[in-house]
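We begin with a single chain expressed as structure tokens, specifically the form predicted on its own.
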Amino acid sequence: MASCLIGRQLSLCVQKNLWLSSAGCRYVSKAAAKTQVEYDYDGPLMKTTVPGPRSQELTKQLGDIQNVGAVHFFCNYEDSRGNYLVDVDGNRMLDIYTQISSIPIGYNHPALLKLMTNPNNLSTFVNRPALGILPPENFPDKITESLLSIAPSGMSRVQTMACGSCSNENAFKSIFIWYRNKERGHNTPSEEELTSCMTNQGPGCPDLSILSFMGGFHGRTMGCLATTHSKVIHKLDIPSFDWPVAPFPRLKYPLEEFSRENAQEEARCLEEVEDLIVKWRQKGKPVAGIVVEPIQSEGGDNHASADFFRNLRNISRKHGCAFHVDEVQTGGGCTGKFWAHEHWGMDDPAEIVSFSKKLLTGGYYQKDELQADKPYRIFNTWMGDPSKNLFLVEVLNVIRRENLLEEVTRSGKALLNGLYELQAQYPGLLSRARGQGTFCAIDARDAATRDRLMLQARDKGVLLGGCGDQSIRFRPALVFKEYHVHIFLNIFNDVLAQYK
């Protein structure tokens, strides 16, 4: 099969300016020259509105099994490529939602299917093996490879996980580790810790935190659920942890016009902060580690400068925390930097760095000294999948080699100037454009009309993400490029201009 969609993709090429050029394309800024995509399709086609009649059928289906309270609609994966979605009722929709950002270089891309079909990856496809016991013979020689080689500052350790929760639990478990083995000064138990931890009693279950951001988003396991604060429902009914939550930046855009007013509410945060952590040291609770998101993503896209990380960074050094930077959204390129912590310009940037999504495997970097100190301490079966570091190594190769971080740059700087003129043109209806390469936001007047906004948005061909209480998100794939973003702008416009 991969072997037969190979074929079909190479075959297809895009029709270059049929798009752009069509009677239905009314946006006014000037179209962008288009880069050869061989595996895309030439704009968005619909036959249904969404769900269609097929996806209705197979919700019900499943509705018997399971819970399909979330299920937008069922896809056709199989005929999908490149930035565009098909559904199971032949809808063709320009993704700029990606899976929950989550697709690097789109669907069915020739580099990954060619690898599928190369008989030396079978058994790395086939064998899932229980990585902490017994790894294949090439895992190290593919971990340098794809991993390593986009390590972050001060950074070569890697432990692999398989989504994003379960390695900021494990980071979690891994500051944890190292704070209690700095206050020993040693890292052998006292018998008294050995036999109380298991009945999750002190001094073996120590009442250390973790310090998280109204707003943040780290996961739905039980410790990842005590430093998310984005929506009720993640949390509603779930016991949790009593940790400090701090306020992150409310910051007023476009932020070259409020930056007194920026700075001062980043200050007020920033001294929140220390005060939480003298407050809960007090408590008995003392913070072990800071968790942050370079963007808050789930929570609504909220930005903060690069000051106020730096600043953050300190204060975790001054108080002895752990600082964990979570981009398991926000890493793997879309900000433009293959992480978007590098834009604050820092040699030594944190202790732990988490990430999933775009690169297809989860886990996180940690500093040496976060090293688990004895086997066991953070394990699980598979601790990720060999497969998906296959996977990486090609993805990383696409990256380098068409220059996509460039490219996601350029996207990223007409999508953002698209969003402005719109708000310009909508003034009562879209407000707070805001970016970072590709990784944009804009709010609707409240969430209600963002909703109605994404539904028809959708219908007419566009897959869009909702965040916070009223943001629609973008996060296309990196081979999302400038005309694509004149396609969703040209649909866009026409959806905006049903309000007037």
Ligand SMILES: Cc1ncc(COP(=O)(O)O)c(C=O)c1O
Second form
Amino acid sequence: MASCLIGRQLSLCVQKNLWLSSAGCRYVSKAAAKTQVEYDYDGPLMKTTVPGPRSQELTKQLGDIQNVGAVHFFCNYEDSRGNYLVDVDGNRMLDIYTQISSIPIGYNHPALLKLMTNPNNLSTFVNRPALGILPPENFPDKITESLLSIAPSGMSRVQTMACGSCSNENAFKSIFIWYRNKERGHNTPSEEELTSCMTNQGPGCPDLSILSFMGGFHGRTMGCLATTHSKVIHKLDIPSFDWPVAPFPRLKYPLEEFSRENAQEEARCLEEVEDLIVKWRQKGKPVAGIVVEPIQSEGGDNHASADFFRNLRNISRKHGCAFHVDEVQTGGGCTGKFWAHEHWGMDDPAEIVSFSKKLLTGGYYQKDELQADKPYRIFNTWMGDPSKNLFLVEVLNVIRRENLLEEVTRSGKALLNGLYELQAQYPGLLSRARGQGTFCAIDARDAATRDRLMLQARDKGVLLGGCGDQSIRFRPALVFKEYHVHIFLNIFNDVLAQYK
Ligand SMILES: Cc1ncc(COP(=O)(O)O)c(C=O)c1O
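Coords for the form predicted in complex with the ligand, given the form predicted on its own:
After this comes the whole thing, all chains and molecules, with the earlier chain placed first.
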């Protein structure tokens, strides 16, 4: 199938100059010189509204098997390419949401397809090992070449996992194990601890906690969910832990106009963090770790300053809590640096950094002392997937070869400037344009308007994501160039013009 795809891609590439661009030519800002992304399409091409008839038919069919309430439409992944997702009705859409921010270098990138045709890689794709007990010979090399080559400052250990939640869940466990080992002076656990843990009681199952932030999202598994506070739908009816939840700064925009108010807001939140740590210690549920996203994503693209995070890091040190930075959505280059926490300019940013999405495999980096002391304490059957490391090596090669972080910075600037222009043009409709790299967002006047804008944009060939109560989030692949920004701005401008 891979070779068939490559063949098709090559012939399409030859035809590329014959394609008619379906993008409009009503630029809201100066069009960038067009530099082609290899194997990309020239623009959106819509044949039906979305979901089209074939998607509707398939949704009905799947509805007899699963809950399909969240299904947007069905996709044709063979024909999707670069920044464009093609659906089963033949609609080709500029994808600025990229499978919830998880496609690093676009659809069907030739470098990744080529990997599939290399006979030396076949056994890695065919035989998924139980990595914790039977890793393949090349595993240390591949992990060094991939994940360790991009390790955050101060971290030389990485544990792979499957998804983002699984990574955070195990990172929390590492934090608790580390904290208890510290507390008992690295002595062997008592008999009482060994027996009580088997019936979910203390002291074997200690009353420790993880401090998280209102609006944060760290996944939907039981432990992660106790630190997720973005939407009711994720949490309702699920038992949870009594863990502290601090306010996350709610910054006012434009930032330059509200610097004093925003600094006060950040100081208020930091003060609350310290108060909660003290309160929970007094309650007998000490805070073993603090978990935070560098930019709260699912919760509404809420930003805070580098100063806020540096101070938060210091608070974690002062109180002996592990600092866990969740880069599941922000990691992988979309902010213009490989890790969003690099923008804080710290040599010692965290004890744990978790990742998934654009990294293709889940997992977390940790400091040496966080490494679990015994086998099977952090463990599951697969512990990741070596085939994803193969892809990641190639993704990193492409990012370096094509200077994609610089590209992200460039197209991010164009995107944010375009959003500023649009919010100036439609002040009753749009506000709070914000972003770092292409990791941008803008608010609509209310949730209903946000949802309508996104559907109208989709019918015109642009896929966007929502987050928080009324925000639109932009999560393109790293191959999203300035000219893609202009295609988007033109289409979005057309959508907005209907509201005048
Ligand atoms: C910051 C963050 N953490 C954790 C997760 C959970 O990842 P997953 O959906 O792969 O379990 C997400 C998913 O969107 C996320 O954005």
